[in-house]
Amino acid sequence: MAASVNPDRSQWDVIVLGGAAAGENAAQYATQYSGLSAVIVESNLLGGECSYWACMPSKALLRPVEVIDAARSLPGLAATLDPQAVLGHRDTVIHHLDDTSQVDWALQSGIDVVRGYGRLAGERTIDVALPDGTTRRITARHAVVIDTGSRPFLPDIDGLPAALPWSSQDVTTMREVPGRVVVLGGGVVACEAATWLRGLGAEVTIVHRSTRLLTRHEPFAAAEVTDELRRSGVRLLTGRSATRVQRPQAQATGRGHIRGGEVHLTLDDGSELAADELVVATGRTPNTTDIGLPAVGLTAGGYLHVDDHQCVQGTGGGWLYAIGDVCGRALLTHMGKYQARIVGEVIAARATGAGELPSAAQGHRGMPQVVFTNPQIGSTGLTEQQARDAGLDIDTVEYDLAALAGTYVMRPDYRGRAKLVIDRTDDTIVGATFAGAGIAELVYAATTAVVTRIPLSALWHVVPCYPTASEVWLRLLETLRQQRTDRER
């Protein structure tokens, strides 16, 4: 039977509740070699947050800002930026919020799609609230996979909800660039948004309760981003919090549209700010409050705890799985897709009785991430502090990326740094961080080293091309050797 949208059937081998990128991968990997059937239940756009309101639109907005900054650093290039053209390119990247291509992919892969809001109604059972107001019950022979994701967190600040502030979804799909913007938060979303807003011409102020930005990253990398934000004209108010928000003329104008008149913020030191728009980027919370968890003996709200097969703890029978943001292991699209691949293979193996069950433990050693600010931050594995907190006996080594021929050719004013964290017990890399323009492509090699625990003695024989930024690997190893030699003298 050919796959279809809203097919007239009530049972499949696998039901995926939520159709983000991870959910799509779970359905694909569960069915492609096993002969199992699968359906994705989704009430919104198939492809989820990443495809339409996060990874893809944000990178479409950041890339022109990055390119024009690089162009301005090189002689012979006259670069200008057209904000409306950038927004138009963003719309093309997100297919104008049309998921036809994603649905076509699912159907061509033999995966059914049911449009509606699904809730657990019992073991292997989902009730789907359909757009016409009726409810449809479907069941799974083998497994249910939860991929309901997360949503922006709104802090408890007086007047904030009534001010109708922008969330991450608004700022990635904005229809116009506000003149003045205040960004609440200092994490990845806040720093990326501040980068493209400033690059597109907005006056930007960041208000962050911590004394530094990007607190989960190595301090040197956060400092590089902080310095560049300041150089670009972003005003940073760190160690400060908003206590009150007022917007008397707030209007529900729709996603990505400016929400009425001026917004006024009062900070904890008594100072005040005025802006044309307020962006709240203070974290995310899992979508688990209304997916029927009590029907299977679980508490609604909070992250779902999973084992290394991504099986939800607290339910028997090995039938309920969770992937992506909803399980809280790593709120990164690529890690959710990795978990989905593991889940699909686990489900297929359990259903067919063939093969050893795969584990997600090894892949979670790395958890690579790129922050697409200017400069970029790329990281994998543990920071130095995390390694020390874990009780590891470590070495660290750093190198100035600007000292490489490959980065000098890229741009003469290059600024950046690289750092490795090494476990001395087996002389392997357990963490790596890079900060600089164009370093995103360095992260995969670092992740390979972290996940596979390649000894440093073997890495000596991995020759980097010249002149490229990857030469930093050789320079880091040379510097580490010199550090160790100096200590032994």
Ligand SMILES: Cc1cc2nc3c(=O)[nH]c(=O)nc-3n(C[C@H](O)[C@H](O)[C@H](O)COP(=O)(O)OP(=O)(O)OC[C@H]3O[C@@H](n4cnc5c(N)ncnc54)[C@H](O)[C@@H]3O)c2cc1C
Second form
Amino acid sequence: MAASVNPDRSQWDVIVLGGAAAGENAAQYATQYSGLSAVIVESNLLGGECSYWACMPSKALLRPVEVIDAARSLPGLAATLDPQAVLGHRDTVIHHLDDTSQVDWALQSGIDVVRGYGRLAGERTIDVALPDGTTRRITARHAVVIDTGSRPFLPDIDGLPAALPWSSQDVTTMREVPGRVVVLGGGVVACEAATWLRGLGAEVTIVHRSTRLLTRHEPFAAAEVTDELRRSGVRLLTGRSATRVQRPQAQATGRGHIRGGEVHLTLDDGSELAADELVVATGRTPNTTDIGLPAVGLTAGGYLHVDDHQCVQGTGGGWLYAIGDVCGRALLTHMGKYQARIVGEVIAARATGAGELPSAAQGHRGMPQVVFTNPQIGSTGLTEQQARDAGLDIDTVEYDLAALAGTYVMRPDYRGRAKLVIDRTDDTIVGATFAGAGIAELVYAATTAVVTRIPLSALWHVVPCYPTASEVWLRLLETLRQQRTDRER
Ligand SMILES: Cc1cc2nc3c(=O)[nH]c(=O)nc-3n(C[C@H](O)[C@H](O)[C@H](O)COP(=O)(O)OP(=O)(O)OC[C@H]3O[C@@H](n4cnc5c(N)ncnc54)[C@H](O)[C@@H]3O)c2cc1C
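Moving from the form predicted on its own to the form predicted together with the ligand:
The next block holds the full complex; its first chain is the one shown before.
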């Protein structure tokens, strides 16, 4: 039977609740070689946050800002940036918020799609509230996978909800660039948004309660981004919190539109700020409050705890799984998709009785991430602090990326740094961080080393091309050898 949208059917082998990229992968991996059937239940757009309101639009907005900055660093190039054209390109990248191509992919892969909002109603049972107001009960023979994701967290600040601030969904799909913007927060989303807003011409102020930005990253990398934000004209008010927000002429103008008149913020040091728009980027909260968790003996709200097969703990029976942001292991698309591949194979193996159950433990050891600020931060594995907190016996080594021929030809004013964290017990890399222009592509090699625990002795034989930024690997090995020799003297 060909797959379809809202088919007249009430049972599948696998139900995926939430159709983000991870959910699509889970359905695909569960069905492709097993003969199992699957349906994805999605209340909004198939593809989820990443495709329309997160990774894809943000990177479409950041890339022109990065390119023009690089062009300005090289003689002979006269580039200009047209903000409206950039917004138009962003719209193309997010398919004008139309999920037809993703629905087509699902159907061609033999996966049914039900459009509606689903809630667990019992073991292997979901009640779907359909757009026409009716409710339909569907059941799974084998498994239910929760991929309902997360939403922006709104801090408890007097007057904030009434001011109708922008969330990450608004700032990624903005229809116009506000003149003056205050960004609340200092994590990845806040720093990336400040980068593209400033690059597209806005006056940007970041208000962040911690004294430094990007606190989960190596301090040297966070400092590189902080310096560059400042240099580009972003005003940084760190170590300060907003205590009150006022917007007398707030208007519900719709997603991505400026929400009425001026916003006024009072900070905890008594100072005042005024802006044309306020972006709240103060973290995420999982979508678990209204998905029927009590019907299967779980508490509503909070992250879903999973084991290394991504099986939700506390339900019994090995039928309920969770992937992506909702399980809180790593709030990143590629990690959610990795969990989805594992889950799909676990479900297929359990249903068919064939093959071993794969585990998601090894991949989480690497957990790569790129922060697409200017400069970028790329990291995998542990920071030095995390390794020390875990009680590892470590060496660390750093190298100046600007000292490489490869980065010099990229841009003569290159600034950046690399750092490795090495477990001395087996001389393998347990963490790596790079900060610099164009370093995103260095992360995969680092992740390979961390996940597969390649000994440093083997890395000496992995020859980097000249002149590329990858030569940093050789320089890091040489520097580490020198450090160790100096220590022994
Ligand atoms: C601005 C921004 C930029 C980002 N950039 C990157 C990046 O560059 N790289 C990266 O790896 N990560 C990035 N992230 C993080 C990434 O977007 C998330 O980790 C990822 O989208 C999480 O995917 P998910 O599978 O958990 O579900 P989500 O993408 O959150 O999607 C969940 C889906 O479930 C649906 N749903 C929810 N409840 C129900 C229900 N009850 N019934 C039916 N459907 C339901 C929703 O409509 C939604 O489509 C970014 C995040 C933000 C905010």
